[in-house]
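One chain comes next, on its own, written as structure tokens: the form predicted alone.
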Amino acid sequence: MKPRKPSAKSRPTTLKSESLEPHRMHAEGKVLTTDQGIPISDTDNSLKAGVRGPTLLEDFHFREKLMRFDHERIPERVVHARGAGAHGYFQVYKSLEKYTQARFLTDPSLRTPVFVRFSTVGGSRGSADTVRDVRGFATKFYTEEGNFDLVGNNIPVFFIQDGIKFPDFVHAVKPEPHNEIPQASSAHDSLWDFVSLVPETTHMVMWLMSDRAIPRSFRMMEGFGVHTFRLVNAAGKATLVKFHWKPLLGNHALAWDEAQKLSGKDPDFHRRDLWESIEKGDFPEYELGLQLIPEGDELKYGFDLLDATKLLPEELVPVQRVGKLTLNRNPDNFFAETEQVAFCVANVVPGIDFTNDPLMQARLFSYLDTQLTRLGGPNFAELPINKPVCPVTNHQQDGFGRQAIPTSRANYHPNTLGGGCPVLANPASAFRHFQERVEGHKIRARSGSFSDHFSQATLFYRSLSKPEQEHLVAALEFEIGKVERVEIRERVVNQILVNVDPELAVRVARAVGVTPPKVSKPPKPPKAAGKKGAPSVEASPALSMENSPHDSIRTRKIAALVSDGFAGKELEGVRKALQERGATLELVGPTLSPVTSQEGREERPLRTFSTASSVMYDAVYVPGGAKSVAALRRVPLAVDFVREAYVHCKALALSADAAGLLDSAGVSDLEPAPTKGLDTTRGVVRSAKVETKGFGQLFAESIAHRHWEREAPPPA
């Protein structure tokens, strides 16, 4: 028996949820008041001297209402401005006390409250969800020992090695300063000018041009801590660690044309998907994975683990899945929670520590500093969404927006007036920095172990499946093709891409109108300061999304296109086959008025052809029924529904006469529909007649992955 899904109204209780309750403003059954609690009986008319006279300055309600409205906006984040958040919990599978003393990682009985914020990086708060961009994946753990913020992305590497370059990179990728164009796009001169001059960006650029940058859903993308951290156990022994989030629904992407169309048809696609999934009880789940490396092995693998432009292939150090993150509650208020949450890389708990990664070191400062402007002062940690669930006692004082009310006469340490309180913590339970030996001259220079900028970019490209490689090439042709200055296009091709893969460089060169480089063996990358005979891999299957699990259609949305006269009994069979696998079937019709099946039963469409599109669904089904199909063939938007689903390589189910919609859609590269039985060529399930046995099951089995074999081959 399937477990009952909890109602959207039954809110899971956690320590963090309880701590937020005193701050929730419940309006049900209450009287409207001013901020001072004064009851108000009229909020539609300002106070005037006569009904046609001037407004009076003494109208305190009018002045307060307008003043509050005038100051509603706070500065948006410089990066990661557009986001969506959710509450949930994390639970470790078994104790990791061998590696860390962090209690939330050593006690399997604990359910640690979390708040997760997903985001795009480059665009403003008003940009679209499905742009080509890195996605932020930031998790705030409200542990019993304080807040731990794992502030990562859906890509395991970054553009730069040293944080001093961060302003340069962000300035380059943001809209250009002379005209504030383009919004939420890297397809412009300044970004590619920067890339062509800063080769350390190459590896990350390859990820940005891949399908990883256009995820199907926040629920279907990986997360990474990016940096190498340290875990420290109770005995003070350290282990280097890379953090991963592995989605239980697998790793899935949009098609590029689909992503662009979604930006117009539903710019909130990812935010809506996350919200609706949680409301329905389809809680997003991710497993926490760790790559554990002995302290001292940071140079073992032929590159430097302190270099944030490098990843550690899972084939060399497997990811151990140690716990699960479940997101089970939407925010009560977007601004108070998702917008005001403040993540900081420096927020760690005993048992987790930093390394000397120069990008991480910059983030330790920058993430703290940015909140001072964005949230109006140093007391942002006292906002309800940021406040730890454990006690907070210290001598911090005053500042804008202070929430806490200190009662002690002593606001300094040491003191006797306050009885010496708060007292210093026991060193055994307090945070202790790992005692790493550090020595060296003051110098502005980059380590030689950071000098290889191309070999991992090549590894990534050659680890992708053929369809993924074609998508990456098309993305490069699109992006670089938008660059106006030919000299920038030439540098990208002849100084960057040629060092990744010469044939890739030749293809892109031809597409963007620059002289192709001569194909020869790529130059050998500079030797990294790794150990002699360092282990390496020629390809890493874990880097390909095609090797992610594709055996589930749980939470997928399928559109059924219907008009009067559809085969109702067949539709019920298909609906049942999908529901048994956790998918949802939504009816799309000419209007929102009921349609009648050929058996005389009414069904009410959830959407119409003008309010929905195939890009909003994972697959499309057209039931049989000659009258219904004939009506659909006369509706251009219905025909477009089928055509787009085919072009975007989604599963299609066309029963009996419905197969003729492919002809109407101009799809001519399939054999004629079967005269008996079923055909599943290229992920298009077609039946010779209505209610063919096994039709629904075969369709359900075809939805879990895209059918990239439909894509046209690249030009010779």
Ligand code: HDD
The other form holds:
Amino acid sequence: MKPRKPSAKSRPTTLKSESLEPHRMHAEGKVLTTDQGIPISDTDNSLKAGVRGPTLLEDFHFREKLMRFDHERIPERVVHARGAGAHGYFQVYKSLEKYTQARFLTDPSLRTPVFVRFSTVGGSRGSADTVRDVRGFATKFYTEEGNFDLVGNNIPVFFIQDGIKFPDFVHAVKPEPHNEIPQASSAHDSLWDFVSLVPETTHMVMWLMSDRAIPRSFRMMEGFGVHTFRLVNAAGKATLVKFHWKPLLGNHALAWDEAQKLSGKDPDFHRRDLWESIEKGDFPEYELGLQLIPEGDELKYGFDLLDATKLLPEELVPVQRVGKLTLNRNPDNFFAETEQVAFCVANVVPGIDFTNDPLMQARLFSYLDTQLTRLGGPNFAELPINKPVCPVTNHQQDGFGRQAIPTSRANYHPNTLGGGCPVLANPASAFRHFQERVEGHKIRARSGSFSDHFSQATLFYRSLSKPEQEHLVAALEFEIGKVERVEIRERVVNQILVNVDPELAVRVARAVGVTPPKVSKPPKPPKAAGKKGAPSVEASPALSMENSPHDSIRTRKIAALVSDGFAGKELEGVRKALQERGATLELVGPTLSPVTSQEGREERPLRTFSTASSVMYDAVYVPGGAKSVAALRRVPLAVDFVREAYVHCKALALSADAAGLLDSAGVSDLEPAPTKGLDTTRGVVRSAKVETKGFGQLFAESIAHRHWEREAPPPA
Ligand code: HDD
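Switching conditions: you have the form predicted alone, so give me the form predicted in complex with this ligand.
Every component of the complex follows; first up is the chain already shown.
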């Protein structure tokens, strides 16, 4: 079998991918050997004393093969176990030397290799991709000055303020300890028990209940460094910074019902989407955004920039787009690369530094520590995927799995036996910790500046569009509705949600069968900060996904439902309109055998109604052709295809007779199909006749965003 080669379109040449080459094992044209390189000519029969006799201990090939198999598994990550990764590069647009000495941020000619791993948080390695969860967005920059890891999420805040609570939070959100239920879901008693008792979780919980937690694709979600970091320039001057990733394809979500169905129909939906887009040459791209805040302004905005449950509204400090990340190569081997990659918040390069955010401080320890168990010893930085592209020389030694062979007799500092080597780096290019002045009493306490837990939760909720708010309410009804203990439901509603938005609390209370709070006063306007006089905003449009770019349908997948007798010429026109905008049309038919158009041309469906479902597509098109449409109306799965696409608010194009499929699907809230020309009500493009002019274009234009207005009852 030929080795998998990246597709012609992918450009895999970065310094990192070259450095991986000596480690790649190419099987092409080689013979089978043991780990010791001994050629083997039979791997199907063990060595026995007589063909019906016992297997012999001396069969080293048999023992080695089983030994290797018996030890294939390593512990999965304690959180973020399920993930998918890709290689790529980062390039800064113009020098940021005013703020940082980090070379990869000051030299626009540099293409810094990266490896990115996206993940869900709560589920096991084999769990489904589209569950309601936070998504990890971890980037390893292999810079000339060592590895910088930006270990972020697709949500800009976190559940807790101090890392000492991380084990409690993770225990509460993961499957419950007595029966290990539920898998990859936060809809259970222990999580909501924790939330109801720990109000600092409120802001992040609102994000978790929002559409952000069910992204359409890893390629269509934002990323955030969450904490406030420091950039430090060559003169030692620091600037506080918040890191953002902005996807060039915009920010898009699934519908909740769709996400749940996808978990069964295609549990690898996000992983597959990432893989396929890179194979096709549709490289995912994100711009790096920075919010820069002068050192000393940590408390200016009425909350504490060291508090990871707070975001800094973009309307107060704009996000400057400073460079671009491109993912252009799939890993060759999932385990060797995606599973063994080890990120660590403490991996920073000269010019980037930490702050005293107590959540970040805990992370500085935890990531290094967890790899010892996960990767079996202290030498994980020598694994090919983790190895820096710059030289590594030090006096660390030994330990399980050591790869490097130090050649010097001196394994200590200072030394003369090794000529004093490795010598200490010049302080100007070495990592220097920012000389922050700190003093205080040893104290186990939380700063008063961390005490406002609700203002930003309210700000987030009120900044969402109406459909997004409705989705959030429905998510709360679902999640809290699954909580068995009524007292937990009571506490969530009457101690947490009521402080976010009283009307929201009343709605959820009714849905989950608890006493609604008494709402006497009109709700207060939201603001970013609880503190009077601080610069603040009453709404942050940037928090609504509907305000991110929605003008492109590039890389979207559209299904065309066909049977014999479909309108072939029309389909060609629609395909062209979609392709011109970078989208793909896939034919779904009754079988994988060719179908014949009414013009007599054969087309071969890529999928069938049993192997595909509307949840795998961004939009659905049913070409005209009376015979084809009549056949589709007799196939319940085809009718379901149309019904589901409608319910999930996706663009639909139904030509001529095909509009009748909506009746078969029980869609009754649309006016009758047009008798002439075109109609585009509620994202459903219908034409009176096949090949109506402008049909394909109108359809293409309605795909970029969901038609959430369908969720509201139709006007009376
Ligand atoms: Fe974490 C993994 C992101 C708080 C401890 N975390 C992990 C990964 C991501 C994040 C993306 C997966 C990395 C990968 O793909 O391998 N974590 C975050 C963010 C946080 C956060 C954005 C808050 C701002 N994490 C956090 C805290 C702690 C940890 C407070 C502990 C005190 N996280 C871990 C860990 C993991 C991890 C246990 C599990 C696997 C690993 O590190 O390598 O150490």
